[in-house]
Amino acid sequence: MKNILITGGAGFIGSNIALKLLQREKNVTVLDNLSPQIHGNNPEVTSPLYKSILNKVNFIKGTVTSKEDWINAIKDQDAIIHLAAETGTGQSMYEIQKYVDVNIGGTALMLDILANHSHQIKKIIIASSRAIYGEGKYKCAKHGIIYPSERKDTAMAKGDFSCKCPICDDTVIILPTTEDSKIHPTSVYGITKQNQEQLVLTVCKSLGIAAVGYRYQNVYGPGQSLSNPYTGILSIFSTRIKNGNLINIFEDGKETRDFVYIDDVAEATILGLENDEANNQVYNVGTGVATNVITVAETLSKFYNIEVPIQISGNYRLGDIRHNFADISKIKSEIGFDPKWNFENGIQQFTKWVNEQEIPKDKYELSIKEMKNKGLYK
């Protein structure tokens, strides 16, 4: 496959994949709407992501909600890496129509075109998310493997942020989440990613197109947006630290995520594109290591050599999960993915890059005010 279309290819993950595909002498086309929330109002000046691919790929400014843009972009392509999506978990809870239209509607439009128009697409990579698992996989001392329901507002208001067994209500222990774990997203964003994955895997099978679903964990690294206050805890904390502002850590700070470095994510994605063993499979893409939020804040402060107050506030967002880290044994054994970057080394590279950037105005408080007004932040 020589000609590859990347939707959202000017974004953080997409631009990195594009550059790696160019190194493999692929012809890359990018379809992207250059959202101001990610790229600023003047992308050619303000967006290092867009500038990194400018004049290197066939760039189409357009949207996945436009049939005309899709038809134009798909022409002469061999494969599609479908990354374009609205991504903020908290934001998704009050911009429901937008998330459904872009994430589900855009994917449905792509598949409708492939079902009803001539094309040469042989494979589709669909970007799914850890968010489809909701709280992921846990173990109860009495009832074994269980999948907790969304945490109760009443319990979190009292400072109890732990996940409970849905049978006996005892506190449970987190386990690595496998691909066969229960799918039960707790946010609109997670629901849309689940639908995207299901649509692609189901329809592509009927069309004779190979499909691969990637359930990305928390992707980070040089190039991620520092100006978007809705996504990316590393960017949010970095902007706070560099502006000398207090870091407000939600809950008790012991909530964990699986942080996977952007180079590893790009390599994993391309492995799925190049290997037939990945066809019609879904994979977790992570490190298999859980890192808590206090560690994130302290590690960033260390590498920036800037001390700011770190407040463990007990605040929380409705729809947030407590823990999730990936079991990556399937992707290791089937297509040979093995992450090369640990959290410490990845953060060192990320903070080095941030130190070279112009630090944007901190919009965090505005995002919190917006969520408070919607009743989603406590």
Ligand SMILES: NC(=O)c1ccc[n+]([C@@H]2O[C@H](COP(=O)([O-])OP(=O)(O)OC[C@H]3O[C@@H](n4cnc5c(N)ncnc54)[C@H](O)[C@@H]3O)[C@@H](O)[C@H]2O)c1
Second form
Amino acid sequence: MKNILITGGAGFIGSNIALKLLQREKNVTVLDNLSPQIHGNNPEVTSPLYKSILNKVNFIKGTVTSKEDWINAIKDQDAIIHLAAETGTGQSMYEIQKYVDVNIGGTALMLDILANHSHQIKKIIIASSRAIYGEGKYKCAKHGIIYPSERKDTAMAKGDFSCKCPICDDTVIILPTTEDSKIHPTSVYGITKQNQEQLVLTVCKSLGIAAVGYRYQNVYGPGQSLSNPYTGILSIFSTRIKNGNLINIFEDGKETRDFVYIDDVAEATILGLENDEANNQVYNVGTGVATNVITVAETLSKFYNIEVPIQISGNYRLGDIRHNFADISKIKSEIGFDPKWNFENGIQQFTKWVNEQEIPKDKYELSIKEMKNKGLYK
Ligand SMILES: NC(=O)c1ccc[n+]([C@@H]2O[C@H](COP(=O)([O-])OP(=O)(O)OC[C@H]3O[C@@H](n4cnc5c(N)ncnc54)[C@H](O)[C@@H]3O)[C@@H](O)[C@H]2O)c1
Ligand SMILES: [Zn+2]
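Following the display of the form predicted alone, present the structure of the form predicted together with this ligand.
The complete assembly is shown below, putting the previous chain first.
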């Protein structure tokens, strides 16, 4: 496969994959609408990600919601890496139609064209997300594997942030999320990712096109949008630390996420493109390591070499999940993915990059105020 189309290829993950594919002598075409929310109003100046691929790939400015743009982009391609999407979890709860149109609608349109027009596409990679798992997989001492639903406001108000067994209400133990875990997204964004994955895997089978679904965890690294909702905490804390401000940690600080470095994510994605073993499979892409929020604050502070007070406030946001980390044994054993970057090393690269950027204005207090107004912050 020589000619690769990356939709959303001007974005964080896509631009990194594009540069790696170029190193491997592939011809890369990018279809991207340079969404102002991600790239600013003047991408040639305001988007380092777009600049990193400019004049290196065949760039088509267009949208995945346009049939004409798809037909133009698919011409002569051997494979599609479909990343273009609206990605704001919070935003998806009040811009529902937009999220459904771009994410589900764009994917449906791609498949429609492949089903009804001549083409030479042999493989499609679809970007799914850990968001489809909602709260993830847990174990109850009495009831075995269970999938907790949303935590109760009344319990959290008393400082109890743990997840409970839906049968007996006992506290439960977190397990790594395997690919066969229950799919129960808690946001419109998560629902669209689940649908995109299902559409691609189901339709490609009938079209004789190989498909691979990637459930990315929290992807971070140099070049990330400082408003990326998955890793917003890295930029929010960075801004606080660099302005010498106190960090307010939600809940008890022991809530965790699986942070996976951008380089590893790009490698994992390309492994699936090159490897037939991956065909018609879905994979978690993470590190398999749960990192708690206190560790995030301390690691950032260490690499910026700035000490700020860290306050564990017991504040919380309704709808937040408590934990999620991936079981990555499937991708390891089937296509040999092994993350090379641990959190310390990745954060060291991330802070180096942030140090070269202008310090953004600290909008933290403002965002708390907004959440309070919406009744989401306690
Ligand atoms: N970054 C993460 O932590 C993470 C985690 C899980 C899943 N994902 C998924 O990975 C994919 C890439 O994410 P990312 O972090 O690189 O996001 P990103 O926002 O940096 O990149 C997305 C790109 O898609 C483009 N785009 C948006 N709407 C478009 C449209 N209608 N037509 C064409 N292009 C459009 C944007 O301009 C942007 O360049 C997304 O599908 C996202 O859901 C990301
Ligand atoms: Zn139980």
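We call the rigid core whatever largest set of C-alpha positions still superposes within 1.5 Å between the two forms. Since this is a predicted model, take the numbers as computed values, not measurements. Positions refer to the first chain, counted from 1.
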| property | result |
| --- | --- |
| Core fit, then E251 C-alpha moves 2 Å or more between these two forms | yes |
